[in-house]
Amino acid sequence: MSYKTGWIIVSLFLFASQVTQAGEFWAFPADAPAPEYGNLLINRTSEKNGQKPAIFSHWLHRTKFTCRVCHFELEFNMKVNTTEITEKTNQAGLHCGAASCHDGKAAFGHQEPHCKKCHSGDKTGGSEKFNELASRLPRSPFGNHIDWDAAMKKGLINPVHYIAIKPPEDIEYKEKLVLDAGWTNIPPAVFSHKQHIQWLDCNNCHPDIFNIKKKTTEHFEMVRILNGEFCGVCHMTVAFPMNNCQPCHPGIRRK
């Protein structure tokens, strides 16, 4: 065997092992239940005031309304009971309560018998409903095991973008980034802008999650993503989880 094969040889051993071993190497939560995952419990201020934490669903709400609509007309921070949210907030049609929302008219208001049908204190309800849906929707192997992508492009599902301040024209913005994972034998990660608009407005991710003036990767370490840096402050909470290298590197290639 000449030296340059046996190189060959080695350096697949070593491509195939890294990512055999991503899931052993890198410190992946545990999955949710399909039913459970990115659900949360917001408890900023309920168990001050005496009341259970407040129950929201990522995936009940995301047949109706993209990120956007929450994340940024709403003003609801990314991050989990960051976001001052109050029952007088919500009564003035701020948050939950805005228009279009947990109004009274369009969903159920803020009213009793309503309240514990938030604050419940508990993430594991509505599996009934969520196998009903997934019955229909894309499989995923991850997270919702929903392929939420594939059933907005299928038209099984229609979000909304906007309840109220409309964008002044559609984002087309495709810019698809290809960034070094600066690992040996371990391919680039490809971020696809146009996949991510469908959901996110721009100022989701610029400038607090990304700043995009220092233009460069070499602080998108994995590990401060699995620490809910970076992509994970989505992509291990409520978008798919990084359990799986492929979607981020397509390069990879199982077995």
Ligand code: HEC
Second form
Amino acid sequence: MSYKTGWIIVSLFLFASQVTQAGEFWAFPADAPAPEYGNLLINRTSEKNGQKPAIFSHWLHRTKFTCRVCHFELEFNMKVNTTEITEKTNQAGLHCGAASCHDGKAAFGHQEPHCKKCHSGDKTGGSEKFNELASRLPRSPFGNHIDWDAAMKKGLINPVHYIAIKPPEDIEYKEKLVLDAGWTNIPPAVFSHKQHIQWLDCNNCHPDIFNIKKKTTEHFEMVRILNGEFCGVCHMTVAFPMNNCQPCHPGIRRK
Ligand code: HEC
Ligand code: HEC
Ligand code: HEC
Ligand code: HEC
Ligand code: HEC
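Cool, the form predicted on its own is there; where's the form predicted in complex with ligand HEC?
Whole complex next, starting from this chain.
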């Protein structure tokens, strides 16, 4: 073995043990069953008003609409139970009841017998439908066990990107950023604007989650991300979860 190869092996070993330690060091939330990842029970007002909590399933809706439609156009917050959704707003054509949504034409509306489809109180709802969908889409080992980007790229899903407010054509930003991790031997994280803006609007991230200048977002590190900040806003809840190191740190090999 040459001197050089020896060094490569030693540093690979050091790197691998650091990654393993990192994985053991941080607390990752337990994996939800694939059909439940991204499912929410919305219960800000339901039970107080004699209804079961409303189920909302991200995997079901993201096949039809991008995040942008709901989290920018329809103004749902990216934190459960914080948006002031009521039956009145729904009936008035806002929130779930928006045109092209649960307006009684595009999808079932807000009258009997449909109430219980939403107010089911059941977070597991729809796993048969999930299995049917998952069987047609590329797999991934985490989260919904669906590789959503590959599904989009192959045209297997074609979610609508706007219903009323078209994204301006003159704002395009496709830069791929290399975000150096603060630790030695840890390959940097990469962030592709191109991949994200096919799902999201600039406003979903800037300025609330990230500053619009590289390396200026403060306390941008794994502990905070795993606490549901920064990348963790989405990558702990709806997009592939944090235990999937490889897409973010391409230098870390899949186990
Ligand atoms: C059809 C509408 C719709 C689509 C599409 C959608 N969401 Fe949501 N999302 C919601 C609603 C409704 C809530 C709950 C809001 C509330 O209760 O205040 C929510 C909540 C969230 C939350 C908070 C989760 C939590 O546990 O607190 C995150 C993060 C989120 N969405 C990210 C996304 C991402 C990323 C996408 C695209 C892949 C997406 N959403 C697509 C409607 C949608
Ligand atoms: C498309 C889904 C959907 C349908 C259909 C639906 N709701 Fe809701 N409803 C919601 C959501 C989401 C909320 C907000 C829940 C929360 O924050 O607790 C809500 C809130 C409520 C609330 C809480 C208090 C208030 O006034 O807002 C009541 C009561 C309610 N709905 C009753 C009904 C009844 C009765 C029906 C049928 C006539 C119905 N809903 C149909 C989604 C739906
Ligand atoms: C999913 C989140 C997300 C979305 C959506 C997003 N960005 Fe960013 N953006 C980031 C992150 C992360 C950084 C780096 C911040 C840091 O390092 O402090 C960044 C940095 C930037 C920078 C600074 C780059 C540099 O080299 O200093 C610009 C400019 C920018 N974004 C523009 C946009 C525009 C325009 C859009 C919409 C077309 C957009 N971003 C959408 C996450 C996002
Ligand atoms: C506002 C929500 C949101 C935030 C914040 C966010 N992402 Fe994502 N990201 C997504 C969604 C949605 C996808 C599509 C894949 C999926 O849902 O699993 C995605 C996909 C990715 C991919 C896969 C792209 C590919 O190559 O196929 C990488 C890598 C990634 N994100 C890294 C990051 C990093 C690093 C950060 C923080 C700097 C970040 N993301 C912040 C929503 C988000
Ligand atoms: C959704 C994207 C994403 C995933 C998944 C992810 N990371 Fe990170 N990681 C980042 C970002 C972003 C940073 C901070 C980069 C910076 O400082 O600018 C980071 C930083 C780090 C650091 C440097 C120390 C620190 O706290 O900043 C280590 C070590 C690390 N990650 C290891 C891992 C390991 C191991 C995994 C899998 C178990 C993992 N990461 C999964 C995005 C991710």
